[in-house]
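Taking the form predicted on its own, here's one chain by itself in structure tokens.
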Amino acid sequence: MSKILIIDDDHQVCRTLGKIFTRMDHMVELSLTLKEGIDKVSTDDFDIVFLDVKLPDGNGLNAIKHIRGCSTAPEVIIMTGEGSSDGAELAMRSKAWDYIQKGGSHTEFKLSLARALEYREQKLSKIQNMPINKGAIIGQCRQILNCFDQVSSAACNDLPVLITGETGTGKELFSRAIHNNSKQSQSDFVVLDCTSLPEYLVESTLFGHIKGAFTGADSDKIGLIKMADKGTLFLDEVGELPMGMQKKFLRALQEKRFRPVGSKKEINSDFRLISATHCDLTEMVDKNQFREDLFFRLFSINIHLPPLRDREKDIQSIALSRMEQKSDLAEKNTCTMSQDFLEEIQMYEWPGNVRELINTIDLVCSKAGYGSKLFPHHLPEHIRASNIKKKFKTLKNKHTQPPDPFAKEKMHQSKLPFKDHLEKTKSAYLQDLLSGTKGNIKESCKISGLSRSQLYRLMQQYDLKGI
């Protein structure tokens, strides 16, 4: 039995679809607002979410990525009363499963649901049957678990993978995890940092060269692409690959054949490519700083790594793992963290991400000495300064926030049953809407996103008058 959530402010749509899906032996829950729906997805497990576009408190299209980012990553089926090509395109780019207009038949909803569930069952069975070796990667937060699922999927095929994310988020670690769980794992994992070489050396480094190809070429040299034959070539910071090399590399990637510098003979290399960058390659393509055809080849599979500031629950685990690692290397007890120290490292934003956290742990353990308890005082000055500014800012905002004149009324409302409170809120919203537009129905529909029929029905329901 699958679990389905319907997010739509139209009671009739919710009731109709709820009955249809219940008859299909599925569990169904309903939400009349976007916030309520997102809260449910964040706290419960759903397989499929049917999501309306125009909701009283937001646009459903803007919520797709958030919903897909939840721990169970439910499939999202967009439904709209007024379809548009731009909305459909945005839905597909956000990885929605389908885009359905409400005016269609019930059969269309049933078929879309059935296909989405079939796809989901197949996807989950593959993930469950393919446990991955995570290597040195630490993390249990929702975002990282989603990345592990993508690693598992990428390891099952030979498509190019592009790993994106801020500096220090662990792009090379995830690249190695893909390699180690793939059929290429018995061959070499060859790394090229595209920022580390001057442009005139990139071609010979990648393709190799023969003796006498240029001044200083005293012997034949095998390039990294050939070294990665039957294995994986990892291009770190691929956005720095010179434009002049991008066309040549694209051909090598497509044909698996290339010519070493100075040679007249092509050679083969059956390599798997994984690339990484902290740059926005789409923006670079728009500015003609990166070839569009190469970008689309690299972007076959994209894994985006979250910054450490969005992984607060993982900070302690990463810090403890690093301290245990240091203890094993030193064969003696390492430091322990005080509660104050833990709170400080969880408060800091870590612009350098995991790499900065690990380097900081190494530094403070060395500074404190083996067997010491770590206190905030051991942290670098810039971290403590950043945290104290954040504390004062929070305290200032708390003290300067004006008193709420409606606090008593809100307290009274919070004691109402949820359904009554929701109805009262909707009635107040509609009264303010009609008052602000002086009862102009057309303007009210434009502001609220409601159709004319929906607005008239709600006005009748709450005994409101227009002009």
Contents of the next structure:
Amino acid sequence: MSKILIIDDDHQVCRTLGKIFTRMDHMVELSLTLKEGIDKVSTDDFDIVFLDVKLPDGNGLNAIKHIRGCSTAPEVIIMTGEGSSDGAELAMRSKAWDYIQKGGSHTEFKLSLARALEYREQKLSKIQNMPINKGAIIGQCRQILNCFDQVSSAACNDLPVLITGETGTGKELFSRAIHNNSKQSQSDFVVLDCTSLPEYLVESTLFGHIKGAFTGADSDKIGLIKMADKGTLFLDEVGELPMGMQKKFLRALQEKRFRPVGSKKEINSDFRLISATHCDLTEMVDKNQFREDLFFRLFSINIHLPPLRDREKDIQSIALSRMEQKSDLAEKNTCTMSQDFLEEIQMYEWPGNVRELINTIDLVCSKAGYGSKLFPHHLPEHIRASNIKKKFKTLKNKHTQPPDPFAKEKMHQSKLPFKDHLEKTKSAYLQDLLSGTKGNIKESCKISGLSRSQLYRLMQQYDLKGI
Amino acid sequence: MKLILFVHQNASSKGTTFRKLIKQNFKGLEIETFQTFNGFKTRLKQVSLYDQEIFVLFTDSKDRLKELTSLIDLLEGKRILLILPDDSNATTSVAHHFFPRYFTYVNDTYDDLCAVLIKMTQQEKKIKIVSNNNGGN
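The form predicted in complex with its partner chain is what I want next, because the block you gave corresponds to the form predicted on its own; please supply it.
The next block holds the full complex; its first chain is the one shown before.
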């Protein structure tokens, strides 16, 4: 028996689906508002959430990530009265399971539910079966647990992995975790830092060269690809790999054969590739700064690491672990954290992510003296200044407007291309206008300044019916 | 930005040459040099006030490389450039445990290593400028 939550402001939809799913032997709960639904997901363990898009207190699409981030990471099935390709795309990008139009038959809902449950069962059994050695990675939040699941499945095969995430989120640590849990773990983990090498050095470093291949090539040199034979080659900041080198590298990746610089003979290397970047490679592909064919090859498995600001629950454990580790290495007493200190580090945004947190902990421990209790006063000034600003802002917002739990998702929406954003705004305006006038065309024209024909044309264009 | 240079006091004359070369080529950078394992270990245990440090470790014998591996936990997360005694599989395999950004060999010229160092230090300057422009620290 699975636990299902239906979030929809339409009583009829809730009742009908509730009956169908109960008959299928599932436990069903209903919520008529987004807030109520979110509260339920946060406090109870659901397997599947059926989520409406247009809810009285918000847009369901903006809540998907939040729901998926809850402890049981329920699968989300979006249901909508008016399907749109933008909405469907946003839903899929937010990792919704399915996107269904309400007008369809009940069978469609039943089928989608059955498939989602089958997938979930399989996913959970895999997680239980494959414990992984996490190495130095600390984290218990849902996003990081999801990343561990991906590490676990990546370790089981030889496909290239692309790890993305902001600077300092631990891309190299995760790549090592994949290597250490893979069949390549007995061989070397070979690093190529694409940002450190001057362009002229990349080819000979990767592929090696033979004596006399160029001025200064006094002897044969084995390249990193060969050194990674039967092991893992880690390309750090792969977005910096020179364009001229990408084609040759793609061939080496596909064929597992390549020619060292100056050599006539090809050599083999059975390496597994893990690459990492903080750049948006899709954008680079669009701008012709990165080869599309290589991108698709690298992207076979993508693990996106969340920024530390989205892992508030992990901040304490990372800080504690670092304090213990540091005191062990320094053979000195461990520091402890006051409640105020903990609150301050949980409030800060950590633009440099885990790396910045670790450096800060090292610094404050040293400043306070090993074995001391840490207080906010020990923190660097810029952290305290940023926090105090944030506190004032929050206080101000509290008096002016209710907090918006999906502000981040909305920010992402504002990253749409200008044209798309404009279209969305127009559509939203018209919806508001028509709902405000209860579909009264004359009044709508009066308010908007549009002529009747203009309004009808726009309604047709944006697929709006008089409300 | 700081360079931390480890060249053991008993290293061959190449060690001295290397040290001089780095000092000549990177005059604008602060360079801290260590010549004993104990001194280097003590330094690694200290907290650095520098945002970024690059560690250049010169190992001209297998024993020295082996001894350096005892400090591997303290070197975790650091940006390391290695100079290795030879290019044998055994040696390079040990080198990979340091996750170096680049490595070369004692008998090579150090031109490429210097080019890497120049790129890394320039990169740091760029990051610093961007971070300052964004109001970061």
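Between two forms, the rigid core is defined as the largest C-alpha subset superposing within 1.5 Å. A quick note: this is a predicted structure, and the numbers were derived from the prediction, not measured. Residue numbers count along the first chain shown, from 1.
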### Query
Once everything's superposed on the core, is S94 shifted 2 Å or more at the Cα between these two forms?
yes
F299: with the rigid core matched between these two forms, does its Cα shift 2 Å or more?
-> no
Core-aligned C-alpha movement of R115 between these two forms reaching 2 Å: yes
